[in-house]
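The chain below stands alone and is given in structure tokens; this is the form predicted alone.
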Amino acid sequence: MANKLPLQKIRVANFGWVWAGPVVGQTLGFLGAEVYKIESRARIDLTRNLPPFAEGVRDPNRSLSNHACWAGNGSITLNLKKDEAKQLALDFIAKCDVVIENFGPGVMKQLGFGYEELCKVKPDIVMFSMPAAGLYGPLKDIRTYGLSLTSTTGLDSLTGYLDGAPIPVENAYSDPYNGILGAFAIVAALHYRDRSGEGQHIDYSQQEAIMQMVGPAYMDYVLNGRVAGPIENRHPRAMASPHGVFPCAGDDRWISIAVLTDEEWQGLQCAVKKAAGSDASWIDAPEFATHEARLAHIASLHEKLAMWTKQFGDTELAARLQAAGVAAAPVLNVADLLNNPHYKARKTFLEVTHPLGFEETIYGAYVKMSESEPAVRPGPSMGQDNEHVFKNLLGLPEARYAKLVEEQIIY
């Protein structure tokens, strides 16, 4: 049987740029549907000017970090700074199911691509919106990226030292976050459409969505009045003890360990006095006999332990308190991830063969479904499908389109 993917007759026009708008189309795209990123070489997407190059070659088509994040985008040209090009958009728009931006409240429009306009040229369009706060709202047009949302949802408060200063979470997790998520508010809005026959404007807050992660945090307000802060890696709730990242043999290694009820306080017992060689008499201190008293001297506790897990290696600990009953793991870098067993059989990174010919590792489909199996492609050379669009989807003449191009309209 063919390869049948759900979104197989979808097509997708994705203005998103920099990681939150590419992850929404890179989605969809693993779900099947065809999805183009509209760009031009008079503004170039950030992520393109990104390090490392293939083969050290300095170019916007060339960012390892763009043919990741983009991966599952095709790519066509239009300099929207022309009216020529802003037509042909909208032209292209009305061969699409989907639209995605992620600019600021108002752009689009003044683009000329708002939803009333979009509407007249497709009625049942599906206009995906994902700008920071919203589209209205006293913060609509707060300008942030990535690592500026876990500031505005109150994430930053939540993290660093005990008693010490909030530390910035470094990541900015929450484009990719941001982008699965919409995506499959997207598919929501499909479903709606072929049920109804009306399309939608998708008005996707990015920060009310982060802000699922301070729920606890959230909570504790409401009901009790306090106001959280950093904590390093103990429990939120205070409900487990030990629970953090440990030090392990080695360069820079280490496990993480959470210990919630008392069963696995036993196994994490029973591990310690295995353990060759070892001093365990402190395993069995007084203060550390109830869940009650390990909270109360959770200090003292990761200390101890901390001595402990310095004797052994941190995959080799892993297993053998996973073995015990206990929640623990290696802390991964980024080289385990690409060599670890696991990852490899499920296809996380993929090696693949970019257009322009080089080798590149990129992520796999982290949508997987058991009657299909996703395409999975590199992020677009820009403009690599404009003579499949412009040409074939939208039918201009041959003359017509190399007169865009050198106008640069196409561009």
Contents of the next structure:
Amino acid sequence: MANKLPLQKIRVANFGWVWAGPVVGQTLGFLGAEVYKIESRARIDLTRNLPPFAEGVRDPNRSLSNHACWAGNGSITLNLKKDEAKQLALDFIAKCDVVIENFGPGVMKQLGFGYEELCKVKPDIVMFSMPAAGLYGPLKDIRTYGLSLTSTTGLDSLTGYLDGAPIPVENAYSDPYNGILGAFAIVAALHYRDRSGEGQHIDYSQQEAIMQMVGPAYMDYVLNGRVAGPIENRHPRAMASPHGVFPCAGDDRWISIAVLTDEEWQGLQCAVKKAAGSDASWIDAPEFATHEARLAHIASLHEKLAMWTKQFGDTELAARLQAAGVAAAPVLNVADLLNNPHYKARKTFLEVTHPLGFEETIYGAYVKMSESEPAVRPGPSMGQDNEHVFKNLLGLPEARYAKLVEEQIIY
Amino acid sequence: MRSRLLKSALEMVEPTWGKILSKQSNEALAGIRVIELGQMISAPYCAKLFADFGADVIKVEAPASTGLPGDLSRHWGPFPSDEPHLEKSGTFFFLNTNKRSVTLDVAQEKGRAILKKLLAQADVLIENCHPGQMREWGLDFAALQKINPRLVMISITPFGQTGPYCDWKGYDLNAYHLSGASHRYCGRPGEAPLEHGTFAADFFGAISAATWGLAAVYGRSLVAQNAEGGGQQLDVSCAEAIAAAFVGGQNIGGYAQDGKFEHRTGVGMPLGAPATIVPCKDGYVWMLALEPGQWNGLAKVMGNPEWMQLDLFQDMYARAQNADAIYPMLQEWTMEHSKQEIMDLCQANGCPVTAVYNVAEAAAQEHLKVREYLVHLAHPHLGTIPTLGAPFKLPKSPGGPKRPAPLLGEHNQEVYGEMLSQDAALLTTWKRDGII
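Having looked at the form predicted alone, could you now put up the form predicted together with the partner chain?
Then the entire complex follows, led off by the chain already shown.
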């Protein structure tokens, strides 16, 4: 029987660029929506120029990271500096359910694609805007990058080694996070549209969405006036001990271990005692005998545990601890991701053939569906869907299409 | 569904009902009924997203007779004055707004029979139990699909329902560090890789689950092979979602092709400069000045010192190569100014520097007040206190917390009465037997 996907009747125009916006489209695409990025050779997205490139050939259609992050979006090219291109975009939007954009507030309006304009061509359009700090308010024009936006939410102040300075996360966790949650906002608005007949303009503040992650720490401030600092890898509610990342044998090898219950602690005790060749008496010390005691002596417990873990390889030790009922897992590096048996079994990463003919590795459907096979498509090459959209969907005659290409309107 | 038809029939004949319903139907997800079998962060936050946008979320919690009543986060606090109390946990308060709570001991056969009756009338089940546990209880998807072919089952676990680690025990910490995110992106070289200082993996899993799950509900009639079906299970691994969409997206193609990969550096963006967190007079700022306009904006704010005018330093890569010289000179200036001062001056001059706010400062931002992000809720035990509002605004169908997190079993009578038409006597029996 043919594969049925839940969003297969939804068509999306995606003005999103860089990372977060394209991921919104990608997410809807996995779920069956027909998504087209609107881009142009007149202003090539900077992520299309990020190395490394397929087969080492520098070209905006060969950036490997760009493809993985954009995969699932189709692509049409329109030089929006030209009025005819703007009209074509509006003609296209008239046949869409959703418009996505992640420019600053007001940019879409300047381009001629403000919400009111879109409603004129498609009255029940769902327009999704995801500026850094929302569409209004004193910080609406704040300049940030995805990786530093988190600093305005309190999240960065919690990240780092104990009693030390905040340590930056070296890439924008918030981009894919907001990309995926942004798609939730859109589907919620589609639910509403189908019931009420009305579209709407979603105001998605990336700051506010990310700030939800500090909820537990924020409540401690509300209830006790306590302002948390960096917590290393400790349990955010201080309810577990040990709870951290410990060194293993080998170069930059680590294991995560979290003990929340007495049963898990007993499992850890057994595992430590079973390991030949190490002095295990510390694990029975009275200062570690109860949950409360372990929390009170977490620093010395971590120190002793680290001396023990570093004798073992990370995967070997994780298996050993799991067998004893302890929550432990290796700390993977990038290379491990591709070779890890769990991710292999779940087909997390897969090789696909790009429309231009080369092979590349991207991530597939990271959520598994029991009745639908999510659509996995390779990263778009610029304008790959021009003919389909402009000729089939908008019905442009061949001659007119060719002229628009020649005049660099479809460009 | 019959109940919905009945409701719309009522709407036509009964004006009061009509008013109530039209008020409700303003919410985006009105009409969707969710059963939550969730603990801690991931499933509760996923279900909160449904609840805050209008779904009827019924949270099923363990009764006192089990010895460990309610969602574990009820035991986690933070509690006012650090005094543990089932109804005063801040984490629970934040994660469970707009939900109804019933108690039910699903470890008992009778309890599971009642749960199945609830699930027969639900659209969605959101759960984060260990996969083995659900099988053992006979609550795996194959079993539930027979009871309700339209049920969308959202299962959120650290590692997922399949694969060699599916039977592993795991928590947020284990999932995060299995994703590659920490090893690649956070921590100083040679020292332990770091997670964000929160339940970062659980949150990422929760939002992935909510999005895919809501889409599955939306498209049920398209997916259905016949009039009855359309439900399905969504298997979400928190570790996998991050490994794919965050780490994999940026790194996996390059590694697969060239066999090369990078490690964390402890610096925000090692290839360009300045791009990292630096100390200032009263804390820290996220110092970012990459493009020439940004760098020159920063120079202007700093009074155009001579060294910043060097041609060499017009290029962010050249600056990064001289990071050892540049950062101390920038720091000399930042240490004389407050985070807010630096942010305001830089932003006004086209340079994307932001203050590293602590949680109190973040919550105090005028911007968030203007946007009414913080919402005050009256809670019987905590009083009227603020919480974080909706993560996004749907102007025509506003969401966000309206009712505080429920008391344990607060809605037993209401829900069981409504869904199972049980009379008070039976409820008393169930209570006596420790089922609810």
